[in-house]
Each structure stands twice: as C-alpha cells, then as structure tokens.
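Just one chain is shown here, as structure tokens, and it is the form predicted on its own.
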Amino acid sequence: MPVLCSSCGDKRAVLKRPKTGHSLCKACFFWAFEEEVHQTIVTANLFKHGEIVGIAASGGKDSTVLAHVMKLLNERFNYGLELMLLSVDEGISGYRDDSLETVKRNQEQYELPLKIVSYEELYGWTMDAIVKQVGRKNNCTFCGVFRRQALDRGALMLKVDKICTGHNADDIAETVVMNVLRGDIARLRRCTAISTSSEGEGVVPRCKPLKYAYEKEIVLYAYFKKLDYFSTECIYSPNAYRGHARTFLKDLESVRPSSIMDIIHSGENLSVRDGVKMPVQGTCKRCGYISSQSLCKSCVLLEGLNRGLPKLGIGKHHRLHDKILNQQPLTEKEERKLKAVHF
C-alpha cells in the first residue's frame, strides 16, 4: 500500500527526508526544502535589498541547487538582490573544463551573468601541472588556498558585495572535525560561521545559505527538479584528507542520523580558554591578501613551485624558509639542505 504525504496527506509520498524522517512528495518537499533556506536567510540576515550577490558556481550539485534556490526565493520573496555566477577554472583537464560547460548551461537557463577565473591566468600554474610538481599526495592544500584567493579576485572584478558559497551540512560537519584532529584552533572557532565579515581590503564577505540542508535532500532536491548539474568527482581529490572525515562522519550517520547537525551545533558553541594563544590578522607583505604571517600561504605556495620546491608551503617551517621568502640567495649547501628536507 503506498504511504500518503505526511505533510499534505493526499499525495504519494516519493521520499523520506533524511532530515525529519517525513515521507513527503515531491511538492511538498520541494516547499519544505525552499522554505528552509528561506528562513536561514532571514534568520541570519544575510543579504540586504540592493546588494549585488556573486554566486560561488562549479557546476556540482551544491552549487547548481544554490543558483537556482538563489534565483526562485529572491523572485518569491523580493529580496532586491542582483544575482551574478563566478566559477574558478582550477585548470583540471577532463574534469574542471566538462564543469564549466554546465555552468555556462546554468547562465543561459538562470538567465544570469557569469564571470571565470582561471589559476593560469592568476597565478601562471594549472593544478594538472602543479599536480605533475608536488604529486598527488598535497594537491588539494594548493587547490583550496589558490580557490579562495581566486573566488576573491573575481568577486572584486565583478564589484559584488558578497559571495554565497554551497557548502551544506556534510561539508560543515567535515569541517568541524578537520580542524579537531589537526588541533586548528583558529580555524575551529570560525569554520561553523554562516557569514564573514569583511576581513580587509580584497576580502569579500562569504555566506551559507544552504548551511543546514543535508547533502542527501540536496541530491534528491536536484534529482527531482531536473537541474542540469556535473556529477563526476575531481580526478586529483580520492587522496584528500577530507575524504577520511566524510567517511567517518558517514559511518557515524548511520548509526545516529542526527550526528551532522549535532556537530555543527557542537561547534558552534565551541569556547576557546582564555589566555590561548591565536594568530593575529594582518596583510601579506607581497600581495596585500589576508595573512597572519608577512606572507600569505598562496604566496609561499607560489614562491616554492616558482623555485622548484612545491612543497615549500607544506608541512613544518623551516628555518630557511624566511631566506628564501625574503628573496636572499642560498649557498649551495643550503639548497641541497632545503632539498633534503622536502623530497
């Protein structure tokens, strides 16, 4: 016997929501799941009227449901935003290029701008070439410091006032745990922030609508509206070190279907002891980006594959590694030292 919709007790139900556990059909979970990030907007106040909001576009199923929900609540509900996509070309032949056909699909059926940057053109690498470099062992710490920097660089280009990004509850819950197992103070105090304030000059204000909508009903979500969105996984990711944590935290979900939320809220009532030592914010002394050393870790990254020495920026500080940032040549037996210690 087919189970009714919980909600309006007439339909067919065609799922169970991951989230509640109410069988729901399409058209009230379609409700359900709009309202949701509905009411996380207006909760958090994350935009105000007038503002001119990038959309953080990799053509993947977070981002993709993020466009279109972006688009559908600000026509329902008359936030007065000027919605616009920017997608980072990370330079991943095979993976990133095939992407970036579906968010040029997404800008002709949203009917919004797009605007891409590439790390060639930032920075003068691809990730298949860095990747040819360092390997595959420390690829994805290049790729997420090169992709922050990139999405602001864009935004500036594009003079918007904020980016929403479509990380979800999984990707936070992941977060929480990444930043305990490497004792990331600083980072465990913020990674549960829905929005960031301006951080300084060339920062752009981020924010998480879908903050609190599971991976599962995202899925689901895309899967029953027929969104056009990429589905392959990136080539040089299986190794990442988040991908142990989502396994974790998928094991701990099932037993307990609650863990991800339960994380998130851990976390963000989290309280650093009084009188533990945090970095202090500042500016790299290079490009003027955020940093809490003289030089932010892009510009490490980028000094040590520029020198031959990708993995400069990656792993314990080096004595030497102030010689070489401050552009002091090395003797010879410095270079076979500094070699020694990286490869």
Second form
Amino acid sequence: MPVLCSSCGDKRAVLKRPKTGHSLCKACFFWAFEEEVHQTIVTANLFKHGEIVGIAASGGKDSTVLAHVMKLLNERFNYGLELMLLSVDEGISGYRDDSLETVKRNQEQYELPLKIVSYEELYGWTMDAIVKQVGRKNNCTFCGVFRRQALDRGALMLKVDKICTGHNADDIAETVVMNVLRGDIARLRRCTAISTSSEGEGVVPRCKPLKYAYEKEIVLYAYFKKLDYFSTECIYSPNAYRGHARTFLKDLESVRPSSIMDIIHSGENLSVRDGVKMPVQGTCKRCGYISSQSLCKSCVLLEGLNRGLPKLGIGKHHRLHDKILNQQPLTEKEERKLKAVHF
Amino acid sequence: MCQVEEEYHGPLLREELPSVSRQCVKCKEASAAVVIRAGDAYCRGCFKEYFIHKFRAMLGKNRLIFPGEKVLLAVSGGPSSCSMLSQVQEGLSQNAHKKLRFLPGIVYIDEGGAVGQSVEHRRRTVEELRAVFRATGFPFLMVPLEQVLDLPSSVVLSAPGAPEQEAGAYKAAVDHFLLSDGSSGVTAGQQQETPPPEVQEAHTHSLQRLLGSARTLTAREELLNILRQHLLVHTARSAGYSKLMLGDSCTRLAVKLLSSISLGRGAQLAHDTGFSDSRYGDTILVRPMRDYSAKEIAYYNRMFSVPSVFTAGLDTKTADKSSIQHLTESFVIKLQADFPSTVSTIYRTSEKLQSCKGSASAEGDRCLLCVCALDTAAENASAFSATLISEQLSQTKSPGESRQAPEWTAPASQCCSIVGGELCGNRGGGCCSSAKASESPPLRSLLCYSCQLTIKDMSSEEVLPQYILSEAERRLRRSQLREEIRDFLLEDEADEG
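Next, give the form predicted together with the partner chain, keeping in mind that what was shown is the form predicted on its own.
Complete assembly follows, chain above in first position.
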C-alpha cells in the first residue's frame, strides 16, 4: 500500500524527510523546504528591501540550490533584492574549471549576473602552482584562507551589500565539532551565528540562509527539481582531520537524525566564561584586511609562498611577523624550519 | 592542536632511547617506570608524588570544600572513583603532607536492577565493594537504584544554597578550624553496619519497565544518568552531606562534553563538565578527578594496588553505534590514539564555559529532569524554532490554508485554550486537571531541549517515577493558574518564589 503524504494526506509520498522523518509528496516537500528557508530569512532579518546580494556560487549542490531558492523566494515574497552570482576560481584544473562551467550555465538559467574572481589575478598564484610548491599536505589552509578574502574582494568589486553562502546545517554542526576538537573557543562561540555583524571596512556581511537545511534534503531538493549541479570532490586531498569529524557526524545522524540540529542548538546556547582570553580583531598592517595579528593570515601565507618558505603560514609563527613587515631576512635556522618537506 | 593536520614528523624522526635505561624526568635518578605523556617518564616514587599532589592541588585551587565539611564520595566501583577514594584516604592519613580536613562518607548506587543482573550477582558485587569500603574506615551507604522510585518531589527542586562565600571566607574558616581543634577535628564518622535494604522484586520490575520504555539506548542512558543523580543528591541531602564528589576523569569529561554537545546540552555544558556543579543549590557536585586521564588512573591503580570492582553498564558489550554516548566515547578514544592531545584539548574547552546566560532561579525556569535552567525559549531564527517549524510544515493537514499564513505558536500553552475559556474560569484553581486525564499533559514544556529529546524517545511518560509526575502536575497547575491571572499581573517578572 502506498504511503500517503503526511502534509496534504492526498498524494502519494515519494520521500521521507531526513530532518523530521515525515513522508511527503514532491509538491509538499518543495513547499516545506522553501517555506523553511523563507522563515529563516524573515525571522533572522537577513536582508533589507533594495539590497544587492551576492550569492557565493561554486557550482556545487549547496550553492546551486541556494541560488535557485533565493531567486524563487525573492520573486514569491517580493524581497526586493537584486541578486548576483559570485564565484571564485581557485585555479584547480580538472575540478574548478569544470564546476565553473556549471555556474555559467546557472547564470543563464537563472538570468543573474555573474562575477568570477581568480586566485591568479588576486594573489598571482593558482592552487595548482601552490600545491606544486607546498605539496599535498596543508594546501587546504591556503585555499580556505584565500577564498574567504577573495569573496570579500569580489563582493567589493560588484558593490554588493551582502554575501550569502550555501553553508547547510551539516556544515555548521561539523564546524562546531571541529572547533571543540581544536579547542578553538573563539570560533566555537561565533560559528553558529547566522550572519556576521559588520566587521569593518573591506569586509562584506555574510549570511547563511540554508543554515537549518539538512544536507540530505538539499540533495533531495536538487534531485527532484533536476537542478544542474556539479558533484565531485576536490582533487587535492580531502582533509584528513576534518574527515574524522565528518564521519562522526554522519554516524551521529544515523543514531539520532536530529543530532545535527541538536549540535547547532548546543552551539547557539554555549556561554563562554567571562575572563577567557579572546583574540582581538584588528587590521592587517599590510593589506588592511581584518586580522587578529599584525599581519593577516593570507598575507603571511602569500609571503611564505613568495619567499619559497611555504610553511611560514602553517602553524603559529607570530614572532616572525615583525620581521616580515620590515622585510628583514630570516635566519638560516628559521628558514630551514619553514621549507617544504618532501617525502 | 591549532593546525588541522598536526605535524609530528619533527620529533618522530628523533631516535628513541632504549627504554630500559630511561631515567625519571623528575628526580633524574631512579629508572622510569611509567610514561604518562610522550616524553614524560616518571619513576615509581615521583609518579606517586605527582599523582597525590594533583589531587590536593585541584581541591586547594578551587577552595570549595571547607574544613570539617561532610563530603559524600560517589563510588561506582570503577577505576576512577576508586582512585578518588584512595586519594581521599591518602589525604586524611596521619602522615599526609598537607592533610585534607573534611569528613568523608561513601555512597554506592547498585544499578544491577537497571541492567538486569540477578539478585545473586548483585549481592556478590555489593559484598565485594563492602569489603573495599570497610577497609577505609569511612561510613558508607549501599543504595539500590530501585529506591529512586520512592524519592520525594523535593529532589527536583533546587534548594536555596548557602549564600555566596566571600573571598576571605575560606581562609577564615581554615583559621577558625585550626584554632578550635585542628588536630582531632577529623574523625571520620562511625562506620555503621546496616544490612543492605531489601529490594522488592516489584520495584525492580517497575524500574526495568521505566528504562525499557525508552526506545533508544541513548535515551535509556540519559534516563539512568538522571535517576542516578537524583538518588545521589537525595542520599547526600538526607544524610547531611553538603558536597558530593564524583570520580569523572579527564577522559570521561572529554567524552561527556562532546556527547553533551551532540545531545543538545550546550547550555548545560558548564554544569555537566565543570569542577563544581551547583544546580541543586544546597548540595554541590564536585569533580576532583578531572585532571587525571584514564591512563594515569589505570597506571596508578595498578602500581599501588588500588582495588576496583567491575560493574557492567547499559552500554557494556554493545556496538559503537548503539547510542550517542557510546559512539562519542569510541570516537574520542580512537582519535586520542592517533592524536594524543585530543582529550586534553576537548577537556580544556570545559574550563572556559559557564552555566547559562541568565540566572534562572525560579523553579519554573528549571528542567524537571536535569534541574538545569531551561533553554527552550525558541528565540527567532534559532535551531529550536527551526525544528518546530519543520515539524509543523511536514504535517499540516491542509497546506492550502496555512500556505498563506504559516504562523506557529509556542507548543506549551495549548492545554487551556483547547478546553475553552469558560470552563476554565468556572473551575478556578483546578483548571484542566480533569481534562488532563484523557490527553497527556504537556510534560515537555517543563523540560530542557535535551531532556525533551529523551522523553520523545520514550513510549510512555506515565512510567516515570511518581515524584517526577506529581511535581510535573504541580508545576503545570501552577503555570495554568498564572496564565489565568496574567492580565492582572503588573509585570512579568519573578513570579515563582
């Protein structure tokens, strides 16, 4: 006997919602998914009428669904937003060039303007070149740090008021777990925030409209909507340590499906004791970007690449920041430690 | 641990010293007997000194246990709590360097009924532990978990505790203690041989029915933890102990922190994992073993023959994925094997947290089960409200109606509005109490986020012990009463005494 949709009680259910366990028909699932994102946007006051919003688009499932839903909700509920797509080209051949093709197709499908900024034009280095120097280990550090800044720079070029990213509930829960494992109390405290407050100049506020959407439901949505997205893992090593956290989270979800939301709830209700030392936000003395040190991470990483000492930005070498700022040479011992190690 | 991928190849390339000739890093004389952390090899004597000092230092640093105070040690028979017991013994012995000055007692909760052990099996375990406890000379209590069924409702209330101690209070108390009768002040109370209370079979059955009503092992373990804690606190209160010492090790707390997060207990983390836990007000829970890793404790217990007794728990011999707690434990232990700083890093996070933002003092603001402040305000755009929305959207009977107005109301205040205002008004104080018999009371509204999840996994709320049910009824009645007179209250502030 076919299962009936628990929402309309009329049509035949085609899926079981990973988030609640209810069986829904296609139409009711679409409606519930979109409605939930809409509720998130409205209750969290993510946007104001007339704002220009950049959608960070990688061509993957999350950002494709985000672009689709944002356009749809903007029209349905008359948000009055001007939407644009913003992509970062990290310069990974065989991966990003293919996924950017998807973004370009999306641009035509959704009729949204698209801006692509590349690591090469911003930093003078592609990820391919970086990996050549750094090796397969730690290269995600470069990519992640550079991408954050690249998005901001792209947003400034497009003159958007806000960026929204496709982070889903699983991503956020995973980050909570990661920050616990790393003992990073400052990030633990802020990683569940749905949007960044205005952090200063050169930084565009960001928000995560899919914060409460399960990854599995995003895939289901994309699948039933037959959205055009690109699904391949990055060719440069999937990050080993984060992999542990991810596996743990998937296991938790299989034991109790609400775990993902439960972890986010935990993160939202954490309270850090007064007097715990927190990094103070300042600006980078070289590029002016936000930084808790005298030099921002991306400047340190870049300096390391340009000096042929890729490990300068891996780990903590704050003591060397003054030397870098004053363009002094490093001692032989320091240099030896920071050279790439090849096995 | 700041890097995503730790790099260990530096030190790893160093040649290993032959371990036989390795010397103690502390005295640099005796040959090492244990390696606690990478590189830290201690000889027997130095290890003992280090271990004992850590216990004293933990109590000395926190200055929470006053001289002459009665302290109840919760001993499960496991290595960690037995090690704690031996440390207290050590600290009270005549030749101790810096003597501890409190009056200890021991409590053992016999959970054999919960895990389905035979009467004979339980009796043997109790006898074994009795021998261990008798040897200490401390007074002890053997309490079967079944007694939780007879607790009074006052257990789930946070009793007003002693007023905040001023900074100098501890020092003053110590001075006073030394002046009055410093030398003979510590005479651990008399050991009394009381026969173990008889456990009625019917009680064991209702306990098993209670735990069995939890459909998942996750919920069953949570339920058992809650019941155990209630019984411990009640035992401490009725025997006049103002502190309750728990034997949680650093490893255990790291696991607990991560599993608490996974269970949605973020707001209660500081209570669950901190050194002291004052949620019960008058009885303060203390965790003096929180600086020791499970490994250190195992070494110490073995080297210095600290007796411990194995008792099976709910998750003994179950698969990794049988419960969230068990899954987290195996995750942390496995990660610790590859990344040796995992446990200490997670544990350090627990030191940086504090209990809930607002100080909820009113009883209505505390969870009926875990007695922590409620975290279910469902603020706008929170995970909690998002979950409520999802549930509502997935089961609306007629999407056509609510498609226009997807409004939702807090789930708590339904009871009265369904019955109708007129009826309620006539009944006065007894509002809804008859109507409730037919439909289950919104017990969930009295629980924190995480305890709601636990109850959701239960087939029936009715099997909960009477003390919980009657307290729930009292609170619900009271909140309905408040709802009725709400219009006449001038301010919506502390209306519970």
